[in-house]
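Heads up, the chain below is alone and in the form predicted alone; it's given as structure tokens.
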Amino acid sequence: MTSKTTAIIDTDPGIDDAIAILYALRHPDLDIAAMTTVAGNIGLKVTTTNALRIATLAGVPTPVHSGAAAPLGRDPRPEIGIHGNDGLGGVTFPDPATGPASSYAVPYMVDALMTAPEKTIDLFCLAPLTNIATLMTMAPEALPRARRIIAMGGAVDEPGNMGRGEFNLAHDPEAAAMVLHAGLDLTLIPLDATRQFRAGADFLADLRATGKAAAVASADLIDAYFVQTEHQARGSVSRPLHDPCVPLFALHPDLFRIETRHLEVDHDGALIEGPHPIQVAMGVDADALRARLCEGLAC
């Protein structure tokens, strides 16, 4: 019998965050101990409420701990043009069954990592790394106790999607530099990999055909991800499914091509050549990932 992977999801839902969370909560091989939220795609109050709404739809009671409301020393720059004012592309989710946990994100993570046996908790990072960097400052002994960190972020050979950088790293470059330069057991999944992972109409039909709430909601979210700006035509495939790559990598690392690159995070949040060896995903088996994603959402 396969033992479950225990993880904390750090997130800013977000359309693709929502799909990743639904997959992780429903998958029988993952045990999501909690979600911690941060301002990123949209403001903290909305990301926290969205995490609670997603857990309610998934039918998996999961504590949600509110975290950082702004980057380290910078103003927030939400991305409502893609995710909408509600963060979920206008897709209907139920009202939260519970409110947020009384403890905040970073104190919760410190306690969880320090009380659990060492190397038994993964961190799935789907958002700017503000909470994780704050954790390093508050309790530097806690983060190395994590089994591994899997983070969506960055652009290595690909161009960025927020100036020179990718949104998660560029939203809080100081936090990104702290985490990525620390020599942690970390795998980064950048745009180089996620831009290879998209969905078309056939995949949406497959999701809806399952009749499962998480799969149908994910189809609706991906459908919202097809919509372009008023100046662009609707494409035949979705925008990249960035964040689902994180829990998918946790369970199916063989479907990702991992390389060691020597990098650093610059002032704009761009990844440039540097002294820090970082494990980065540079390719994916997209067909196999779509199949695994559908299977997990249909659980």
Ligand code: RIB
Contents of the next structure:
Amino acid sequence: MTSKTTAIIDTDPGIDDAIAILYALRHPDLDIAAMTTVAGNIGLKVTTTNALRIATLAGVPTPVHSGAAAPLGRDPRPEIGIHGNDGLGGVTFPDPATGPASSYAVPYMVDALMTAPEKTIDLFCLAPLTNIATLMTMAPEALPRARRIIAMGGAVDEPGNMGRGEFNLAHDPEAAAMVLHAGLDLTLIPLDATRQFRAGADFLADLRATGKAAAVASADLIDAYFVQTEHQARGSVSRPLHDPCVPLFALHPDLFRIETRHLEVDHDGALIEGPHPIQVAMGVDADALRARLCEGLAC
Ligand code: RIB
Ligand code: CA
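So that was the form predicted alone. Now I'd like the form predicted together with the ligand, please.
Following is the full complex, with the preceding chain placed first.
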């Protein structure tokens, strides 16, 4: 009998966030207590509405608490070129069945972590770490009560995708440094791993063949990735699935190769050599992950 993993998803949906959320909400071994949203890929109003739309399509009513509208110390830099003006690549999602549960994501997280028994809630971080860093400042005693933090972010040996860094860390370097330098039970899943986990035509066909709404919507979302000119220009025949790696790692850690690297987040949000030992995923079993993702989306 597998015990369920309880988690809060912090997210900026976002095409790849949406696939991760569809997988996590419907998976029988996960209990998603809530989603907290942050501006990142697109503005906070859109990411919050999208989280609600995704939960509606999944048919899993899930509280959504909106959080930070901007990084700690700089202006937001949305990625409309990748995720589109609606943040979901123009893919049709239903109108939200409900509105946000609150606009106080961080007080919600504090309450959840302080109320639940210690070490029983995971944090799945799919976005810039602004909410998480704010939580550390607001209630330093709360975050250590989390069982673990799994965060998609960074680029260790790989080139970045936002200047020298990767989007989730570079969008809010101050927040990323606070979280990654705190010595928490944190596993970072950087571009070094996520760029190995790619979706091509065969995988899209597998998703569509399931006939399940979450899987078909995910295929539509991945197709939307291909619409981006910069990827067509490069003749990309596959797209990396960044954020789905987070819930997949939670359930299938054996499909990831984890190394300890001594790193720090610099002022640009790039990962450089430093004094902080961080568990980072540097390899994946991509075929097995695609099979697990397809199974999960077809639940
Ligand atoms: O670099 C990839 C990350 O940035 C993903 O979380 C994607 O959704 C964007 O937020
Ligand atoms: Ca994201």
